[in-house]
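Take a look at this single chain, the form predicted on its own, given in structure tokens.
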Amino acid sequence: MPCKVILSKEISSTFREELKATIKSRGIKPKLVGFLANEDPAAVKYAESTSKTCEETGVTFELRKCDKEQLEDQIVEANEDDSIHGIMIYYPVFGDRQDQYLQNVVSASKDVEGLCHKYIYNMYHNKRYLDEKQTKKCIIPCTPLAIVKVLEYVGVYNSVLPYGDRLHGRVITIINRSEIVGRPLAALLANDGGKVYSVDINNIQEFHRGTGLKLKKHEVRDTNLKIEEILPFSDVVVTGVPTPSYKVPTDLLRDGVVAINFSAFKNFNDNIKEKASIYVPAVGKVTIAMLERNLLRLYDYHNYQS
């Protein structure tokens, strides 16, 4: 079929040996706490699929379970344990404004998960760097980072353009627009040149750059668009609907689209093969790669600061 079928695992591998080797060869041993304070299956699997990936690295991993109102005193000792050198919690906890609080309560020193203020800042101001040499890269999210790699793999990204630019021309749709990854990740690829139509359930938004990528940084524009008018002409459709119920229209998408998911569901019918060019139906092995990713880059930034 013309169709090609791209695995998590194909795209991580490649992450996963650059990290092992590197781990290796400088002795070093980085530390990650991650904290689980629900009982939400997807959650319980990522743990488990973070525990197993950090062992095969060289990364120590340390899940600690706790009620989730012990949970905020557990970070804030844990910020202040110098052997631990990353921190992140699965979420959701309380699955409102409180979880976005406890994302502000990990150290950004510590912060493999890119969510506290600081950093989200940062991304969504397309500030790229922590300080004025530009030697500190920031911590991006790593669902909303992982999806940024898949679609540099796939070609999506032309390297042909300048660094920063190199989405102009494509148009997205993200059919998400969670705080954790759909929003991020909407603001990431505009802010690389892309037209990305994100879509939630009550609207749909557009976040760009202007014509000719005029602007700096992107701007968000509500839109009165149905997802009916955007699919047919979306280069790339990414989808996180967290409900194994719904399903992409398969005969609304344009001929030769890349699809990617990455929701714990498949959010594509099995028939998007007849219309894809590319098909990625999950990214968690590249959002664990991307993580342990972020915890080398805090462990450094802690050992050799400048």
The other form holds:
Amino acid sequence: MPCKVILSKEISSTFREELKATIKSRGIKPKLVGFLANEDPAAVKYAESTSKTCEETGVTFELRKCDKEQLEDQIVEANEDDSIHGIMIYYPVFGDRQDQYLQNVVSASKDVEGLCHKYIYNMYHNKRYLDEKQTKKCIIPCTPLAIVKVLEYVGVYNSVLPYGDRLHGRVITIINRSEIVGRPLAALLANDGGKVYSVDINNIQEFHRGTGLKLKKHEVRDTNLKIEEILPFSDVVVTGVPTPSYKVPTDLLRDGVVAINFSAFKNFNDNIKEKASIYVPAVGKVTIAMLERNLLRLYDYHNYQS
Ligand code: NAD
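Could you present the same protein in the form predicted together with nicotinamide-adenine-dinucleotide, rather than the form predicted on its own shown above?
Below, the chain from earlier opens the complete complex, with every other chain and molecule after it.
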């Protein structure tokens, strides 16, 4: 079958090797603390793989399990502890707006997940640097960033085009509009020049920078489109629906589509390989590599300031 299946291990390996070499050659010991305040098996699995990857690359990882009512105090303590360079939380904790509050309790200088208001705001506003001199790149939320790296790896980003416009001409559908992954991803890809259809359970929105990329940052419009109308024209379909029964209808997809699944469940049917040119069944390992990359960046920014 001509479909190329690309595993996240392959995509993440260059990043992991780079991280390992940098940490070793600089003789540094960046430390990441992960807070687990739920019993979610997916979160436990994610924590286990984070721990394994950190060990391989030379990052010190400490998993702190706590009661969700104690989590805020524990985060504050970690914010103030100079031996900790990065903090992450395994969500959901409360599963409501309180989780958004917790994202902002983590100090921006330790926010490896890139979920605090400052980083999210910069991302939506297509502001790419933290400083005027453009020496410090912004921290980008790690799962959306991982999907960008997947799209670069498989050649959806056109490197002939200037940086910032490399998705010009691409039509991308994202089935998920969560605040952690789907919506920031739609904004990032549209800021990079793509025409993005963002699908959630209620409707479909279009994120774009206009014809000829005349806008500096993306804008969003509601549509009355149905998924059957957009899938046949999508060069790329990225899906993250958190239910085992959800399947993207293969017959509606374009021949040669690039299909990427980031859900913990398989959102594509097995016959995806009969239609797709490239299929990426999971992105978890790339996400962890991006967590570590953000950690190293924050480590350097912190040393700059002190
Ligand atoms: P969420 O529940 O916050 O969001 C789910 C989104 O899917 C919502 O926008 C919802 O409207 C949409 N959706 C649900 N059913 C749909 C349907 N039938 N049609 C269209 N849209 C539908 O979940 P989340 O935090 O975004 O996580 C989603 C999945 O991604 C989970 O399986 C999670 O484990 C996984 N995830 C993976 C990584 C990774 O790095 N691999 C990172 C984060 C999340």
